[in-house]
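Take a look at this one chain, the form predicted on its own, written out in structure tokens.
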Amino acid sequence: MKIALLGVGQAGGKVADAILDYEAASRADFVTDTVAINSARADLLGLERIPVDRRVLIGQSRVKGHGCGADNELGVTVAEEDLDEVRGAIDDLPVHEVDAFLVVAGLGGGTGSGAAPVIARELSRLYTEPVYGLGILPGSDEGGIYTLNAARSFQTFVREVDNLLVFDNDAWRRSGESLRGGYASINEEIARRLGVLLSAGEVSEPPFPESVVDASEIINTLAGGGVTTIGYANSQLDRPSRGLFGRREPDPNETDVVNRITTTVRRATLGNLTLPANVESTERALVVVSGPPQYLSRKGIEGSRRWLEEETGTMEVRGGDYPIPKSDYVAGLVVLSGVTDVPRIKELQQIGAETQRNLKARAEQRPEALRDLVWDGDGEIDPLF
């Protein structure tokens, strides 16, 4: 499937950097065209792979590329002020080669929370490719403000968005990991499944999938909208040394190829999705096998797609398989979309309407507080005029 990338805000712009970086180690081929967008020129410049001619600053009149300091109803301003530039570069996409745009942003800032809505918007209001946000929430100790942005930014974005995956830190912070390396270890993490899912259609020279899993595979499973969390888990290949001569490694043993195939699919499903949900809550489903072709088995493809179908409770579950000839290892990746029973969107909801109130609470205050602060009871103080 071939992409868009816009990567908005600092944590979009990372994560569109980390999926590229992906695809140059794998020699894949499936982001067509990438655009970084953000309020902030320090972050623009701190990235990596994407082009400067594919980097936005917008909100200069406002912020003077200082960034929207975790305000998203500025970053939502300086968006709409700003959509000619943002065109701009989006005009200068292929687009008669993309399958669809991919947004990308962190939904707990200013920038990203606040912008990716609006240029999602933009994109589904010029093209008529499908829209898909990433969304980013931030971990539930960064502070009630940002719980809020995500909330409030996280319900406009899934209305703007044909899909809207989600990634959620507080599922895969480990505890005493820096924050810089937490972060960029995250990025690795959406870089890599977002890549797998990808580049699983992609394959132009042998071995070919037996079961190809391109683009309207995944856009199908998308349809319908809502939210969508994807599994990924793997399993190391005990692989012997090829030899001097290059003799050709022995076939395994079916009964271990499709258990461990079928093992690692409900590893994938159960137990590392990248927003944790019910699944019996899933609306469509899709599983990619991926592995060297004598580990990749029909029979093990089609066993792990009827365990989906029986543990989601839905018959549109899709399946294939992704042939990587010199890999070490068998990988799962299982999409699950439509999920509508999600407990950590419940509790960012209702910490971010405790948070909203509180605020409201306190500006109502203020006034009457600062009033008390400056007030000379006995006007012995002469003002200055």
Ligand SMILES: Nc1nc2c(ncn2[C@@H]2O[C@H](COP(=O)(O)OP(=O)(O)OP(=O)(O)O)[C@@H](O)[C@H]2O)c(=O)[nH]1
Contents of the next structure:
Amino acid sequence: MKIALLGVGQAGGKVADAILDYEAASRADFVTDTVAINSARADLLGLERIPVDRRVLIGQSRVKGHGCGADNELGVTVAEEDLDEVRGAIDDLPVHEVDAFLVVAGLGGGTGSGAAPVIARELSRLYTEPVYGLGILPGSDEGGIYTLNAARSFQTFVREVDNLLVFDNDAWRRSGESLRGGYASINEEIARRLGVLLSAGEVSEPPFPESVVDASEIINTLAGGGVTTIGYANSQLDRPSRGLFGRREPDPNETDVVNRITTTVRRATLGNLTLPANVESTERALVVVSGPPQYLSRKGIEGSRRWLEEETGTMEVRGGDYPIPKSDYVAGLVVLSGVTDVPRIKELQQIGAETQRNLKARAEQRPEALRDLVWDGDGEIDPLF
Ligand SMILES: Nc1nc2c(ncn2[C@@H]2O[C@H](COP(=O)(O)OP(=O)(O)OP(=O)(O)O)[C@@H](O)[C@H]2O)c(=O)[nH]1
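Switching conditions: you have the form predicted on its own, so give me the form predicted in complex with this ligand.
Time for the whole complex; same chain goes first.
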């Protein structure tokens, strides 16, 4: 699937950069064009892969290139005010070569959280191609305001896109990974998952897939809107070295191949989702199995599809393969689209609502508290003027 990629805010830009890294390392060409949009000049300068002339600074007259400081209403305002600048960049996109748009942003801050839904709405207004969002949820240790921002942006973003793919920074941390050392490894993980999905149907040299996951398979899986979570797992291959004279590797046993695929797909679905969700609440699903061609099997993929049908209770499960000859592992990627039972979103909304109540109550008490602080109780002290 060919996409136009728009990274909004710092997280959006960095994840877009990571997706371009993945593309450069893979055999496929799936990003037609990229645009980074931010209100912080330094964040735009820090990007590596997105071309300099595809970086758009918004909100300069209001925030002077310093970002929105986790104020996502300001994020909305600067995007709306500078929509012409954004439109200018979008106008340059070779839209005839694009199957869909992908707008990426961290939902906890100001710029990405506020501007991404505005940009998605504008893309939907201008083009007939689907507009997907990739929203990153903040870690729960980031604090109330980030959670409230994410809860508000989530509601709006879901409404403005054709489907919102969600990645929860918290789920990554709970899986035992650390957020320390920056977000580099988490961004690589996001890029890998999207990369496998989007590049599977865009292989330009043999071996070609037996069962191609093309753009229409992805679009049909994401049709109907809502929220999507993506599972991924891989199984390391113990491949014999080729020896001095490049002996051909013996073909693996068929039963082992099938078992490896089905186990990997189960692991991807049950323990490794970008947003933990009750699998039974899935509306549509898609499975892609990648690896060296001799480790891919129609029987294995069919078995995984059937297993997913049973597990999700939906009959709409699509599937295909993505041969990568030099890969050292077999990977299973599972897209669960239209999930509705997602405890983390409920938690986010609950904490967000508490934070909002707390902020409102404090704002109401503040004028009186400040008056008490500034004026001496008996009014004996005269102000200067
Ligand atoms: N996965 C991932 N998450 C990130 C990254 N950087 C920030 N985040 C998350 O995204 C949220 C928003 O942060 P930023 O993207 O820096 O914020 P912004 O959209 O630029 O907005 P302002 O800085 O407030 O103008 C944070 O609360 C983090 O949860 C990143 O590189 N990767």
